[in-house]
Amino acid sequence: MIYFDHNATTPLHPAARAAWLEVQDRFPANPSSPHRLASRAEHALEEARAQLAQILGCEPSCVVLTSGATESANLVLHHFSRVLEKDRNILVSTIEHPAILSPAAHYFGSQLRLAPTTSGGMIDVDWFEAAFQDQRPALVALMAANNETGVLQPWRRILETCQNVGVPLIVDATQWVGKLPSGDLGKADYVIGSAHKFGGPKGVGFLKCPSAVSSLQPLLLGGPQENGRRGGTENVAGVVSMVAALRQHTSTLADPNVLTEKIATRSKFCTELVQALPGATILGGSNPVLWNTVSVLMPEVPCQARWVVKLDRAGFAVSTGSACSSGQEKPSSVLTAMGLGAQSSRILRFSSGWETPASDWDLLLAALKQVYQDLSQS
């Protein structure tokens, strides 16, 4: 099976697997215990925290280790629900992941404002900046790269706008980290990440917050871990494993030729796909997009839902652009915001990893041609 669903989860990187096994053998103790074995575990944890902070461009004290992006999002939004004045509104884009949208709606209700998105899948920057003049928000949340379309969001520009008026910004970098250079992310007030999106283990992630926010209101109570910001025994092996994977990708990104080749591979695939399948449209338009992600509005054929099934039988694991595939009746909020809700059953997402060779994209294209022919004749 050729795997093209890395945006959902990326297989464990060999470096991450080796690091996890080593920590399990060498540092089995609870890092909060008083003995030497615990001290060694704590040292390994703090060393990994420092390495992660270096990659993000922030101080180690800014990093809160969590179980993943969903917990990180809930933690920071829970925090602001406790410290903001009740009549202050927050601004969130309509293309955010449910990990942001759901807790934002839960904690802020009518105080939640949604920033619209262009048909190309990018936040409407003009609307956003006008909204600041109309009614300055107390908090803003914007993802760095969209998980469904791969479109890169102008988070640096939004960060500058927010910093000019003292409004904190949450950047959901779940799809950015491990795929693009992350050194500038530390400039944002809050940054969310998840290990399994870049080859680390599932159940590990982080929240970068200002170091001065030692009073971050914890979501999980029951212990003084993470300087009182997140209760619960730290997952030392998971954290070290996460950082091991990220270090590998950071090293890869140091060679600009590698990223150039990946971008060229994606561009070639998109061009040939549109030529081969009349009516196919690549989502995102001319906007900058993640090198690993191709989201496509497929041609109209009988039985649209059979695309994924037939590709699976052909040996390719891909994702649908419709939330219907996960048992929901409505299309995703991203596709709805882009005006594609009614066409969601025709959308497929292909997402690769660093180890995916260009030849796999060629094989995927050949399979798509064959499936299109089969469906057109059915």
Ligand code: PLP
The other form holds:
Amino acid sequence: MIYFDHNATTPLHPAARAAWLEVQDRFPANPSSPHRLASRAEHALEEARAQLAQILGCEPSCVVLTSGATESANLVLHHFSRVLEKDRNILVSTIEHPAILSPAAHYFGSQLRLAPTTSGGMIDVDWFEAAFQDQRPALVALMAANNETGVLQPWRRILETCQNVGVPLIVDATQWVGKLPSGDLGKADYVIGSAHKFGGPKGVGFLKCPSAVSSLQPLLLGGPQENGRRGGTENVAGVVSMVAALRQHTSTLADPNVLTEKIATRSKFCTELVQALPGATILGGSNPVLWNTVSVLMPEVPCQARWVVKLDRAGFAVSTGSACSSGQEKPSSVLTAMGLGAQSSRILRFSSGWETPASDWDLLLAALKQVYQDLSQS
Ligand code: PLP
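Would you generate the structure of this protein in the form predicted in complex with the ligand, following the form predicted alone above?
Now the full complex is given, and it begins with the chain already shown.
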């Protein structure tokens, strides 16, 4: 099976697997216990935190280790629900993942303002900036790269706007980290990431906060871990394994030619796909997009639902949108925000990994042509 669903989750990177096994063997103790074995586990954890902080461009004390992006998003939004004045609005883009949208609606209700997106899947910067003039929000949340379309969001520009007037910004960088250089992310007040999106294990992630302040209101109570910001015994093996995977990608990204090649492979696939399948449209338009993601509005054929099934039978694992909305009748909020709600059943998402060779994209294209022919004739 050729795997084109890396935005849903990635296979464990060999370096992550080796690190996980090593920690389980060498540092099995609870880092909070009072013996030498515990100190070794604590040392391994703190070394991994420091390496992660270095990659993100922040201080180790800014990193809160969590179970993944969903927990990190809930933690930071819970925090703000406790500390913000009750009548202040928060501004969140409509194309955020449900991990942000749901807790934002839960904690802020009518104080939540949704910032629209353009038909190309990028947040509407003009609207955003006008909204700042109109009524300054108390908090902003904007993702770095969209999980469904891959469109890169102007988070650096929005960060500048926010910083100029002292408004905190949450950047959900779950799809950015491990795919693009991440050294600037630490400039944002709050950054969210999840290990399993970049070759780390499932169930580990992080929230980057402004400083060591233990004033971050914890969501999980029950222990003093993470400077009182997140209770519960730390997942030492998971954290070390996450950082091992991220370090591999960070060193790969140090060679600019690697990204150039990946971008060229994606462009070639898109050009050939549009030529081969009349009516196919690549989502995202001319916006900058993740090198690994292609979201396509497929041409109309008698039975749309069978694209994924036919591709699966041909040996390709692809998605119809975000994994969280797959299998649901309802179009995803991202596609609805882009004005594609009615056509959402015709959308396929292909997302590759670092290990995907260019030849797999060629094989996928050949399979798509074949499935198109089959479906057009059925
Ligand atoms: N944010 C984005 C942009 C995502 O793509 C995802 C998962 O698809 C999440 C948050 C949630 O991640 P996790 O399942 O690791 O909690």
